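Here we start with a single chain on its own, the form predicted alone, put down as structure tokens.
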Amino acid sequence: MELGRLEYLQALVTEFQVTDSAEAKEQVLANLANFAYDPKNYGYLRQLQVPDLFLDMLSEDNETLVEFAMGGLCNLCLDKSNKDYILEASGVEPIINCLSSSNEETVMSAVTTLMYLTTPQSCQQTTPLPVVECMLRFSLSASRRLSNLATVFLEDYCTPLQVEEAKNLSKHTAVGIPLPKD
């Protein structure tokens, strides 16, 4: 008999709260990643509280749980749903605070995400100077794509102002500047 979609999720769910092998947990998360880009899973992930599971594992230290999690995240928020879920259950911090992973992955998809929540009434938590700023740094980065991801960032989600202040704000601070290695 197969299993029809909401058991199948369920079963993956259960799978990454029971095992004890974080190869496991990497492959199930990365799993229900993918199944996150899908519309027809919205409403299931959300009963099986999927997005909690990707906020949750945001503040992990294993980065590849985080990377997959962005990613979950980033498939999640086309939803207006899901998107408003986010919002309300104080989950841009969390994606903010992914901006300065050392992983380029989850930066983009941490940019990608704070894109997609971007609204009239939410643009005041996810567009706050500090993360114009890293924006601004961003748009000079080596990488081709993260330095256009945020250019686009800059330009679509920034008002002048914004960009402005935190230009202001960067040439009077060191950010930016890696500390000294131990």
The other form holds:
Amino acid sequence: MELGRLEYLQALVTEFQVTDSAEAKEQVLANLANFAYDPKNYGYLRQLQVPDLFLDMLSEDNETLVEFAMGGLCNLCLDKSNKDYILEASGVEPIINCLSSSNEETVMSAVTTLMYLTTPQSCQQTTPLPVVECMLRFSLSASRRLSNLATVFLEDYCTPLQVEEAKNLSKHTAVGIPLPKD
Amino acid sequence: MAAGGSGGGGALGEACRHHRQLAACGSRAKYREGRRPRAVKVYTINLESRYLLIQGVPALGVMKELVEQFALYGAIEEYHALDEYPSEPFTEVYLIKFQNLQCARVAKKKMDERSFFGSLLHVCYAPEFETVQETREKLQDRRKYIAKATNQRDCLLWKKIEGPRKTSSDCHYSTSGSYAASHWDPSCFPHSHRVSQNAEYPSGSHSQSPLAFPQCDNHSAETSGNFGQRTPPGGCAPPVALIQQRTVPADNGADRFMPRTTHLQERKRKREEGNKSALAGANVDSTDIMIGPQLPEIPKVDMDDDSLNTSATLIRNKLKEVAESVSCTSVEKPGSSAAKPLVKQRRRI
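Moving on from the form predicted alone, please list the structure of the form predicted together with the partner chain.
Zooming out: every chain and molecule, the one shown earlier first.
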């Protein structure tokens, strides 16, 4: 049972791919997402294509899998290589889709991930108008965590012009990305 | 937490969904089982916070004791009793704000599920008490930490190659190589209109003046990047001092293993030595009249972590300093009424 770090992570990935049990899948994905918190694991996780695995899971129907995968992405996306990888693998779109999840944790992770993925080069991708508009509504949320996060997003990652534009937009259209439920 | 609709008191007055303690998972495969039973949960920076919510504190007026316990893990900036917060009968809920996240992490890890005056504490992060500015700083700190950690790879790599255990991990270290991890240039984005909001705490919680404990060692945040994860062997990067401590016995091969009993004996011997010197010191220094036996020293707790131990000693010393200055002034004030101790002394005989 003495496994090195890489072997251990490999075992997790293998179990994730092989198992038929939904429960085991959730547990293993949670494990991988928690390992993604620690920068020491980034190299191994990339080697095992775990960022891809997380991105894949975003389109699952199982809300829990989406929550864990989004958490995993939020945990590893600050690293330059991981960031570049996600941006190049067109991961931004499924992450933006997570903003409309009914699970608050998924939404929180998605907002933070978008912030962390934003660079002068990628800001076109990560802060399009619908996202800014969505953040405007999140900033009014009764959930303090979400409103704080959205406020930081608007103040630090968007230009005043963008915010102004989004405000005008939301005046005209009533529909948008819905807020997460409890 | 209804995010839409009800715009009332928000998340503060009511219990948050993420504070509900999830049932521990009993169906993990053997190789994935940890040392402690845990629920299936993913932690992100959003869930962590310098604010800790402590539930299940028996309503016995033990706030002081509670805060003292938590102060062992780092400097506390504020603490409150949350009177409005829903709680089990005969228990209270407290909010403690640490000076930095790493201290809160360790405190949570050590104090959660700990028995305290006969009741089990439930400790969880309470990010909903953060202000916008505190949330911003938390996210920035994580950014800085990752930038630092991923840059340090190079020197870690060197140490690893020198070490006995050369693994196949070299290749990807070099791919992740030496980049300036954050190319994010904040100057491209407006920061000028930042509003630092200092929200008030919910009414009904009586606030205390902040404790003036010495600063928790900042480096603890960087050195112990362990974050409650199990760390499989080989990948851990201890600080230099620890590396030296560990490698020296490792060279001796067989000497590395020390039986538990020997270990305990050694610790006992050290403690006795420490006590002896403390007693001797007190006897030599004190010119005051001794009344009754000397109070026992506060037991020194070993917290299995160098930086924790240093901050604990810092706190202890500070407490001692404060206590001494208080006793000095209280003795000086009565001044001429030196008859009192004399009376007491006679009673002792």
